[in-house]
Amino acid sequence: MAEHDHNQRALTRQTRLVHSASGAGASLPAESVAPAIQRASTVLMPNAASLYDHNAPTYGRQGLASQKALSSAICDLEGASFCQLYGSGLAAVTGALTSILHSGDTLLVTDGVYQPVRRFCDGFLTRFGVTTLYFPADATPQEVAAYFTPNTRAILLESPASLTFEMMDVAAVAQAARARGVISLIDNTYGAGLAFRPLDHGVDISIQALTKYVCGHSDVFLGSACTNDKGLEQQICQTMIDAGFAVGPDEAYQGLRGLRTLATRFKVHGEAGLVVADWMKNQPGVANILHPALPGCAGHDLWKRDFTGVCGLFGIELQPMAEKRVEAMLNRLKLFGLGFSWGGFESLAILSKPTRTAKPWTGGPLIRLHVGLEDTDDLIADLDQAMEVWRD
């Protein structure tokens, strides 16, 4: 009887994502806890009929068992009925944009979004036709719903906003956007599909930079853009066949490694940094630290109602002092590396440039802390004597 019952008991994501896309059940010499890796261009098909058959792979660049596995394995991480992936996050981002956009479409965008895609927007889809409207990174509802114009076809969000992390009620201005016939899209990476699961909320297509927390070891670029929805699902496809985008194997399966571990790693990035910011908010030249999940901070109210964990990344504004200033206090740092990207073992730093246009930013100096997997004593000492520099 015991048995009978946890069998029927439903797993935990954390454990299935532990035990997502095993090597059980293939048809292989040996059962493995790990899937096969097929490197292939070719697909050798059963018979003439079949080649034509678009129902099942006809060439490696639609992905096979590893590529299949992970798609699988995010679907379920993200409440997906569908995932595509690609070989970046902002190729997921640009990915999905091209999918669902046409000449003379207005985007809507946050003012907080990563700066590489303000880029593509500005550049690439201006040359296309599409015209793109960037709305302040902390608006209300209502008064991004002030934005929309019947020629607005999708809504670009990030929450917390990059750099700057603002939080944004996703579920309300996707339900406006919903109401309107507007697509809306979000770059999930913060919340990773395990502290926010953006289609539970309403949103239609739901972004990730794999390369981050899912893969975990700063070695591989990934992407991954899931929804809910069918005609959607069938978009982003046919952008996928027809621009030839493609993963490769291997890269599938490092991000397989990477997601058994992921509900682990996330939980010690997130209460490491919660301990660094806490430390570094009483810290002589330091005016505000920008990480909603810490009380007190800016947005921690929607972070409470919204997420179910965090990471390890979060802002420093400082008080105004020169830029020298603070690229020599980062320049004493030795266990903190001075690089970009987060979602990795190790811990970064970077001087934050945000560019804003919708509501510019007017206070001082921003620091980008991510918080990896060292010892959080270890990582306070480090900061300590860099910010020496300030107490001179």
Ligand SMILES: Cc1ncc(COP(=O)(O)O)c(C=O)c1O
Given for the second form:
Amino acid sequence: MAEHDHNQRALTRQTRLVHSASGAGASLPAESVAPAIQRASTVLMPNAASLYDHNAPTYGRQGLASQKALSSAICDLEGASFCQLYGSGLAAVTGALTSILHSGDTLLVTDGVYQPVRRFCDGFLTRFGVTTLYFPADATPQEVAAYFTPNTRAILLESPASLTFEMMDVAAVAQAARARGVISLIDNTYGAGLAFRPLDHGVDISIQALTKYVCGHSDVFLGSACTNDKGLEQQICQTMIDAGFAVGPDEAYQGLRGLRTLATRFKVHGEAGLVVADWMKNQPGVANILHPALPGCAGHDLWKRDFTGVCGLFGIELQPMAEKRVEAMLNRLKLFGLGFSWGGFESLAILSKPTRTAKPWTGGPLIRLHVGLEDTDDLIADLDQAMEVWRD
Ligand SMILES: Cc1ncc(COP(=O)(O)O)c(C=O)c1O
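Let me have the form predicted together with the ligand next, following on from the form predicted alone.
Shown next: the complete complex, the earlier chain at its head.
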């Protein structure tokens, strides 16, 4: 009788508030154009036995609805069977590397790698007994092959290279690596899975800073590492679990939102970038355009062979001039913001300072432009007025 009373008892307002706000048991009122965001650290299991059934998520860190939806969409983009999400592009590179490297290994890295990755290799990886060797960003497959030793565990590529835009024969390097049992990884942020799909070219792990074109609005950090190799998938997953890295549902949702317009934005960025680069090449003060998709530029043949599109990022090598004169031009820009990122809706410019240890940069001062979604006539007019400082 006492038990019956307990079951019938109405819950207090305090308890009702705690539980009703969870939304548990509420069905979605309508089908919406945007996916639902499942926000949770705690996952409720249907019964006590399932608490230890690891076939389904038992904790939010493993990723719930929006993270799963984003991983599966990035798999589709990259032609992968597995995608691990990370909290930033840099975390995706370092997360993938730490998944596969062991103390005593040697890692080969392109000299043109995104600079913070170099810092990670030279500092963090050194502390854990991994040696990093850099090879020139425009090395031929034969030149790269000369760097392989019995200790080489992995090779990290980026093509085109950050800041200097050298291209590599990715397929040939990946094939040479595989022949020696070396794992190949590439930072594919430039290709975004639209212009280039590294896994189709024999690369083992394709990494993106989704922060750039996928999210597309310069307000979210996200990264991804994709593979078709079951063994690598297992290592990447295990490292995620062991290290406790996690991506929040709201960030994953922003990635999904960006993906819907990625192809349309990417095309506009790419076409506008070519228009601006083509105009830039004849301007005073300009020595060389670093844009593999522009005919006549270094790497164009490889770009034509391997890429099906282009993004809005390129470099400009200037005639020798003092850094102050370059800065004076940048300071006059009104539509191009001065900022380090790219892939967002807006145009950006930086004075590039590439770190190169395998093959020092011997050219003139470098500028990098990201061409956003503004009208190219307006962007060209902005560059034109800023370059007045070089016409004195
Ligand atoms: C080529 C490349 N890879 C990775 C990253 C890092 O991405 P995130 O800023 O999301 O860490 C960047 C950032 O600028 C980048 O340019």
